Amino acid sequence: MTITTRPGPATPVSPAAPSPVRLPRAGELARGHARGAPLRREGPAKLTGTALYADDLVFPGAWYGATLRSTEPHARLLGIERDADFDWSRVVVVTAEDIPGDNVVSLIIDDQPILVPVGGEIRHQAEPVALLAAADRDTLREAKARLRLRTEPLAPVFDPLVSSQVFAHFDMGKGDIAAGFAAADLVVEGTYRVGHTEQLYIENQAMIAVPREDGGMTVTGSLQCPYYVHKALKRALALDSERAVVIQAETGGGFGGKEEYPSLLAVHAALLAQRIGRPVRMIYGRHEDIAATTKRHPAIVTHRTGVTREGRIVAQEIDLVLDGGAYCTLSPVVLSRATIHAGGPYDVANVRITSRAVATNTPPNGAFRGFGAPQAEFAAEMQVNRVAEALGISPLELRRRNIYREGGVTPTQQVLRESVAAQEVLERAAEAAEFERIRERTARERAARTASARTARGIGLALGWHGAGFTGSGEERMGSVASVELTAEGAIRILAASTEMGQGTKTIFPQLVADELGVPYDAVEIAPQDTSIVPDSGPTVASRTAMVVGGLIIKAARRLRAQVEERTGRPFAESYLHDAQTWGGTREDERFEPYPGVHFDDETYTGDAYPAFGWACAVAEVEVDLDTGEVAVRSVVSADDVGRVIHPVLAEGQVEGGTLQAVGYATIEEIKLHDGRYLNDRLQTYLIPTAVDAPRIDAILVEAPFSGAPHGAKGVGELPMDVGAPAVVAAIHDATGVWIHDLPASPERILAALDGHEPPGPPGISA
């Protein structure tokens, strides 16, 4: 691992008290010294099997819940019929008529019902229509089989290009697009497609609802965003904030799949629990989990790029269409991020980007690691690689001539004033992977290849950027709060709704607070993610946890330290225990305030779309079997600018995990559909990379600190997902000489391209 340090804002450092595990000081983190980085806080419980996931939790007297779903992609629900020969006294059935509050899943737009009412419209296969609960699973299964839906079929829409229902649209740009193309010596056109992909977290969706004596409801489950679920629960069950409580259980992965979907499942479990007055467990099996939950949005992206003979990109015209599925969910904000990132990390004078997210009669799509950027940046990087080939310029050199530098202006008119590391990650990845040397070697091998050759090797490069935090004024509108308290017993405790899903939140938060207070790492606790205990510090999404919430807890810790030191006249580490005994505890809340100099206009959609961007570059080497079309990814070098490294081991782990996920996105992961239903909705048929498929991954952590965050950190979780897939597909082209325009680059697509069959929408080049 290599860490490159750039000058950044100074971080105040308190003297460290003796500790069995020495906490790296802020300066040490900036220099990349991994020695003494603490072990991950939740690691021992997971390793020893004592960590309790939702399905491990025991609630005496709990019943089991299940969902009755539609089997048609589009229909009118005329009735729900019960088999008269079944003893219905043994089960509880809940329909839309039984919902005490609003029959909507509370998200961006109120278009998705909790349950389809009789007379209502079924919009996708697997849509929830009724809920059942029973004391045992056998009775539940039998009862579910004795219910029948009476429907009137309606015409479905599966092609997003013909859909007339638009969830959101954007039109942004800068300069004069006509003048830009007039100045171009060459125009390259291309259309790129990516399909549905599944998050495939280890632990399935799981919720347990427990009714309370005061008429309220406590829901415990596997989730990313406690306050999203809290909002949905209050609205559906007509509860106030105090009587609705949401608690995160140990969560076995999310990748975005547990951002918005748990709201629906939590409400389902709560409706049943409210009806029968006892706990209800709703734990999906893997088949139901894949068949019914949200996926990555499919996208169709069309590029038209004007470039001079010298390799300067002078015009970009991009059109992007996202398939939102049956309901809106998070499509507007996924589309927003995809649109802003669609041109790639290149400073082009004349840009126009249009986009829309539309409805189809397939299950809704939602959050997935990268949140729209991987779709858009796959197309952008493929287009840049094709431009380089058309000009006869190295892909590395073309990027050098066009990348953003400080002072660059984005399509939203944002001026990049600081923390711009595009060149740094590009050069570090290319140098570490020996990109030019190996590219020359693969070119010689390709020229010398005979008809009897069975394999081909190639190398490919991709560059990306990723906005840290919510888009535009999202953070300001949310007004997140995080707290640090010194309890009367002398415990130092962090209170934040940010959840742990394996990424290391429970480790880095105590690290930051201990560093600020000058106390041992083990002296800092973190409160459970329980809405009755912690404030709303926003969802655990959008590469915002370390930057935004981490910044809030550092500021809260500073205020706590100042209070204690003012009262005692001694350093915090020496006096906090005495202070707690004397004053009975102190809590400091910190609310998000806009970063200085960051302004965004929601009406015109112009200005600072993100307070800072992260930057990444991946270089991949592949070997292609020319007989079968199979691809083996041999190595990936990924250089990622994370602002400032808090915990090197965890940051490397995020790069490695995101890169492997991107390799799957590039090569084998694909949801197949028929009549709007997922065909490969089981682990036997939905393929992801295993340990056997994993390439050698070299993570290079680059630091270009963001001055608006007290610790300089940005984000790392999503960055590697943006660049891995286009790097792999570029390497396939280097090996074979053919371009693959659709993901995944499956053996079938590679063989078809080798046989001379272009995919739909072949690209064009004109002088």
Given for the second form:
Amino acid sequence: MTITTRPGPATPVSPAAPSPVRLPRAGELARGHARGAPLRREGPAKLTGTALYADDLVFPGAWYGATLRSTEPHARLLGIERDADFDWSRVVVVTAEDIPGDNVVSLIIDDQPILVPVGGEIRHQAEPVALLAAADRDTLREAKARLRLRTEPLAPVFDPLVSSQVFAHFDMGKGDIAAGFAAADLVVEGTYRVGHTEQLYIENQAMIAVPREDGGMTVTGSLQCPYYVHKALKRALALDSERAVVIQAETGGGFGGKEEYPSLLAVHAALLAQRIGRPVRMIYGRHEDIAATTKRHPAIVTHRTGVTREGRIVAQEIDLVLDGGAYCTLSPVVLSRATIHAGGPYDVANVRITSRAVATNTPPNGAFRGFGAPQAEFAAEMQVNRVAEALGISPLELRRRNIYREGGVTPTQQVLRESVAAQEVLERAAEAAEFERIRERTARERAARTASARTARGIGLALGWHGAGFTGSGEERMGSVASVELTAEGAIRILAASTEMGQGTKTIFPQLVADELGVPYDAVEIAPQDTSIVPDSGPTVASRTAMVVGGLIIKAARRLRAQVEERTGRPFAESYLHDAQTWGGTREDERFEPYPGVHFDDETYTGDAYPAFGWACAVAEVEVDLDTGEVAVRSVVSADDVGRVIHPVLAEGQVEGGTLQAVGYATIEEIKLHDGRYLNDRLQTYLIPTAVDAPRIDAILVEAPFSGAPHGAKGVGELPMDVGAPAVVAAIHDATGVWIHDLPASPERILAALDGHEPPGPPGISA
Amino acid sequence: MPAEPPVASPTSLGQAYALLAAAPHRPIAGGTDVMVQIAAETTPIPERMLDLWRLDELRGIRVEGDALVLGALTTYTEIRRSPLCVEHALALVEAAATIGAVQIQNRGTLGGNIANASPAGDTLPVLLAMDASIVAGSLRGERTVAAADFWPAYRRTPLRPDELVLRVSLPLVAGRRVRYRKVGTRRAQAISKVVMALAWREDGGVWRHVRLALGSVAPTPIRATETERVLEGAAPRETVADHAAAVLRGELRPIDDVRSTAAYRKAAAARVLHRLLREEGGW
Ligand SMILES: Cc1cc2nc3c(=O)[nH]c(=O)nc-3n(C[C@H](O)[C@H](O)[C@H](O)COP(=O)(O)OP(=O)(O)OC[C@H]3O[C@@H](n4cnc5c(N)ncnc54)[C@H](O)[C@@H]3O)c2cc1C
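Requested next: the structure of the form predicted together with its partner chain (the form predicted alone having been shown above).
Time for the whole complex; same chain goes first.
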């Protein structure tokens, strides 16, 4: 790993007192060094097996809960029938009628029921209809088999292109699209498709609900967003804020998959627990988890691009359709991010982007690392690579001629005033991967290839951008709060709802605060993610934790330090214990304030869609087996501008993990459907890359800081997911000469192109 | 995971036979198929299970007369490490190396692969191509079944409820060569999309006793007899390879399923065969 640093933001990041733990600074980090990179906080417990995940937690007297689901994609529910020969006294059954509050999973719109009511509409194959609980799992299994749904089938819709139910749509652009095409020497068109993919966190979804003595409910589980679950719980159980408590257990991965689904599962567990007055455990097995929980939105993206002979892109006309599945969930927000990113990181004068997210009778799709941007940018980069081929210009050179630079204007009319590193990541990745030299070599190999060749090597490049934090005015509306506290006992504590799910929140937050206060890393504690203890710092999504919440705690720490130093007249590190003893505890709450000069208009959908963008470039090398279409991704160089690196090892880990996830999404991961049901809903059939499939990954961290955040960080989690797939598919093209327009570029699709037989159907559509 | 059935763990084959004669038991060897099937509820939960792991009579790899004999409990790791297998059945060693990953290879057995009768069982095409015979036994005695007769229909075997697979016998044939190739979705822990074993003996410049066996292209592991006829008595020249690949494409009747498509399986099988013939022909 290498890090290059640009001049920092106006606000200084260095604390006055030297600290054993500090942020890496310009030029400090060389390959292999992990300076300023303390061990992860929860690492020892995870390594020694003492970390407690939800399923490890023991609640005496707890019952087991299960979900009865529909088995049809679209139907009217006429009744739920119990087998009269079964002893129902040993189980509890909860149906829609038993819900004390509103029968809705509280999210953007109120369309998704917690349980389908009798008389209501079943809209997908995995839809919850009733809940059961029993003291042991055998009884539970048997009881579940004794419930029958009486239904009247309705016609399902599986093709998003024919769906008439639209969850959201956008129409945005700039310039004069007709004039743009008139000025073009060449017009290239293409349609690209992406199917469902599964997050495949290691730990399945899990929730345990425990009734409280005050009549409320405490839910502990695997989740990303404690306050999303809190909101859903209050509404479904008709509880006030204090009597609904949500606690995050150690969480084994999320990738967006634990953004919205945990709300539904928590409410299910809570309904059962409330009914029987005992704790109820709902721990999904892998089969149920894959079958029922959210996937990446399938996308169909059509591009028409006008370009001059000199390689200047002058017009982009893009239409993007997302399949939202049966309910709205977060689809409008996923769609807006996809739409804004659809043109790619290119400054094009004339742009028109239309988009819509529609309903189909398949399980709802939701958040997954990248949140719509990977699908949109796969299409954008495929298109740019095809334009380069059509013009006979190197893909690297074509990008140089079109990328955003400072002062560039995006399709929402956002002026990119600072922190634009498109060129830097492009040049760094191309140089490290020796893109042009290897491209010449693969071209020679291609020209000399005979029928006897068994394999072919290729290289491909893709560039991407990723808006940092929430889209538009989301952050302003959310008004997140995070706090730093000096307790009366002299402990320094961070209070934030941001969750640790493997990415490093619990490590970087203490780093940032220790750095600001000038105290050792180990002197800073982090409070548990428990809604009765920590304020609502917003969800742990959108790569916003390091940038937004990290910024809040730095500011809170800065105020705490100023107060203490004012009272004691000495540096914080030397005086805070004394201060606590003398004046008791001090807590600083920091509420999000809009970044200076950042404005977005929701009505016209124009303005600063994001406070800043992260930039990434990936160069992939592949070897394709020409007999079987199998792809071995040999290496990926990924250069990622994250604003400011807080913890180089963790940041590099995000780039490596995201790149590998992108390689799987590019080459093998594909959910297949029949009658609206996922067919490969087991680990046996939903395959992701293994260690031996992983390429060599070279992560290059670039720092183009964002001045609005006190530390300059822009986030790293999602960025690498945007560029890996188009780079791999470009490399497959370089090797074989065929363009695979649909993801994954599976051996089935590649061999169909090489062999001349009928390719498999499009991804994401149910047979 | 459903309630656990009782498990008997006999220490001699005689005890095992007696238990099987007294009541139906589901045998469990390495458990790498049966445990997964029980957990996924794709098999009925057995009433009783019979743990074979302590039956040393079912272990061992040896040459007996003109055959290589492998006990049913032979694991993939044992096959990979066996000098006898490397010498006499290299294709089986290659197949063993592609199965699952280390843990599965330490635990999964050849007898389990045979009795499980999956069309994707990776050793089964090798056994078909090498004219293996499978020895089954019960209180009533032993009997030998040719591999070609062992998988008559989807996931079916001729084993009776009280019978165990005891061992596999691979005839040693002077001058025989066997090639093996597996096509999966990833480089480890992958069930085959196409798996192929090709055996022949060279005789005066042409191939004799050609056997072409495939897995994952039909409800059972199969021999591609029409293609074998093209290769029988021929030399691996380009025209022969072209013809054989075309005949194989026409002969196979795979299906679309969750792992792959019929079109892919046909094309990949034909192209892999063509490749093997090219490599053997040296053109
Ligand atoms: C992660 C994973 C990866 C795998 N990868 C592969 C792969 O790449 N290729 C492949 O072919 N398979 C693979 N398998 C399947 C499995 O490992 C093999 O089929 C293995 O050979 C089964 O052997 P076992 O001893 O574990 O069988 P068990 O599970 O113990 O038994 C399998 C079946 O055979 C019966 N049985 C076992 N032994 C006898 C006997 N001696 N007599 C009569 N009946 C018997 C059992 O009753 C059961 O029905 C994989 C499995 C897993 C879990």
